[in-house]
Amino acid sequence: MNLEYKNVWVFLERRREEIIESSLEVLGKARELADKYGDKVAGVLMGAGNLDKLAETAITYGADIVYTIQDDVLQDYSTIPYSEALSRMIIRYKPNIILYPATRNGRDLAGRVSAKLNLGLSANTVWLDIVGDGVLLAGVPGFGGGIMAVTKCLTKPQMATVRPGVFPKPQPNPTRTGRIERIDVGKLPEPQVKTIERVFYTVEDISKAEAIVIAGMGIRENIEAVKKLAEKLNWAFGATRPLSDEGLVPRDIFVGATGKTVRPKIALIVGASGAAHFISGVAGAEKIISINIDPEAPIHSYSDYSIVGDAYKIIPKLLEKLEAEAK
């Protein structure tokens, strides 16, 4: 084994005083490649205040060692402190295998990390396997996910950012141990780009959804009785990308590649053509049930049950129909 490159290390990105689901995914993956080729897993922490309560939270979830970075600049996240912080954080303990959950923040952070220290970075990887001593291989997602591409780095530490929702988050285990190091970066850059304002925000997480329906720009116009559909059923309500950049939806509950991804046991799919870009955060379901006007939608082969028909009269039927029954 190339000893001079150990431990897989995992980017653990903070919402406000808590490590992110996505980092904690990260994390349970981590620990598996890691075991796999007999390596130790270590968390990078940054923030203002004290992160031992956070850190133990890591060690729970799969850490070994727990890197805690405490300094003022890193309150939030920030593109040019966090980087910094990072690298020298890199150079210093030459881990073998960095993984990034490729939230915005974290892709933010590691394409300037990659150019800072040149090295190879796979992105938004639904897939990653060990092979030999310790190579990561990498699947990345192309045209929206319709291709994968088994990427490896040629640079050590290698490098990926991994898509939030594919890999599930482990069991935290109270009793497991780990040891948690403070570390002195020394002085960091100012951030060079001041915050005006933050606004957090919580909506409904329908990655974990059992069942859901999901409206697209087919029903535009009666949004709402997709949603009210949703709720009479108790499904999550779920929606195709240009209904939220329309506004129509809140942006934390589109389906896609760049959205959500979701695995249901059953998705009803209504009035969405089936691009690629919006298939791949879908193709998990168990079964799709999708209502199309053109029988020359794609949509209508990425499902199970597959209706050619107008969704602004199906759709208030079922509801009727649902109502009915509810009597």
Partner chain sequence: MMHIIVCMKVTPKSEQVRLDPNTKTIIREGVENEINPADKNALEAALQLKDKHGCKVTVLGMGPPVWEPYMKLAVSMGADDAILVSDKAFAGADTLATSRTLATAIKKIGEYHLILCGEESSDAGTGHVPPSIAEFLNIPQITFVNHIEIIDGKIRARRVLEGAYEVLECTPPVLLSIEYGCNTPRFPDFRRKRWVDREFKLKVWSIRDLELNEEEVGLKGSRSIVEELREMGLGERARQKITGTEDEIAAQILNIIRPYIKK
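Please give the other form, namely the form predicted on its own, since only the form predicted in complex with the partner chain has been shown so far.
The next block holds one chain only.
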């Protein structure tokens, strides 16, 4: 092993004073990788005020060390101070691997650090392994999810962003021990964006749903009926990217290579053709039921049960049946 570069780092993204789930998912995978070649896992946590409680949480989820950087300019995520702080840490400590959740902030930070330090970056990975003396292999979807390219970085540290939902969240172990190190990185630049107002809204995390109804372009004129079906079944509601691109559904609920990855016990897919970039986001479902009027649609080959028929006629009949049973 090249001892100059050691440890697997994870950027621990905060939201509302909690570590987000996708960071914990990445932390679990980092633990697995580090154990494979006998290294340690370090979390990097930035913010204002005391971060010890969050750091202790990270230790229960697999971190051996948590580096905390406390500065008022780090209260909320901002590209310039966050990337500067992490870059200084990298230069000082020389990690072997850095993993980031592929969230908006995680992707932004990884890209900026990559550019600042001239480092390679495997983006939006869905598979990770380690070989030899800590060489990171990363599976990256290509051609709309039709293939998976295996990449590796030729620079150190090796960096990758990890798509939320592709790795399971580990179980916390309250008996785990680790250490917390408060790091002084010096004066950081001020953010170039000022927050005027902060508005919070809640969106269901469909990546955790056990059952989901997904609407595709083939039902775009009657999305409300599909939403109603999901409500009647008490299932989550998702959609394909084209519906999101048209502004018909929120971006937070589209499923696919560039959206959410879901692993439900059952998925009902209505009016989606089954393009590879969409299938990559739902392939982990235990059972897939599809409705599509086109007998040649690729979605049928991925389905456990498929209905060749007009969703505009089938969905209202399903709703009628459910409403009759409810009376």
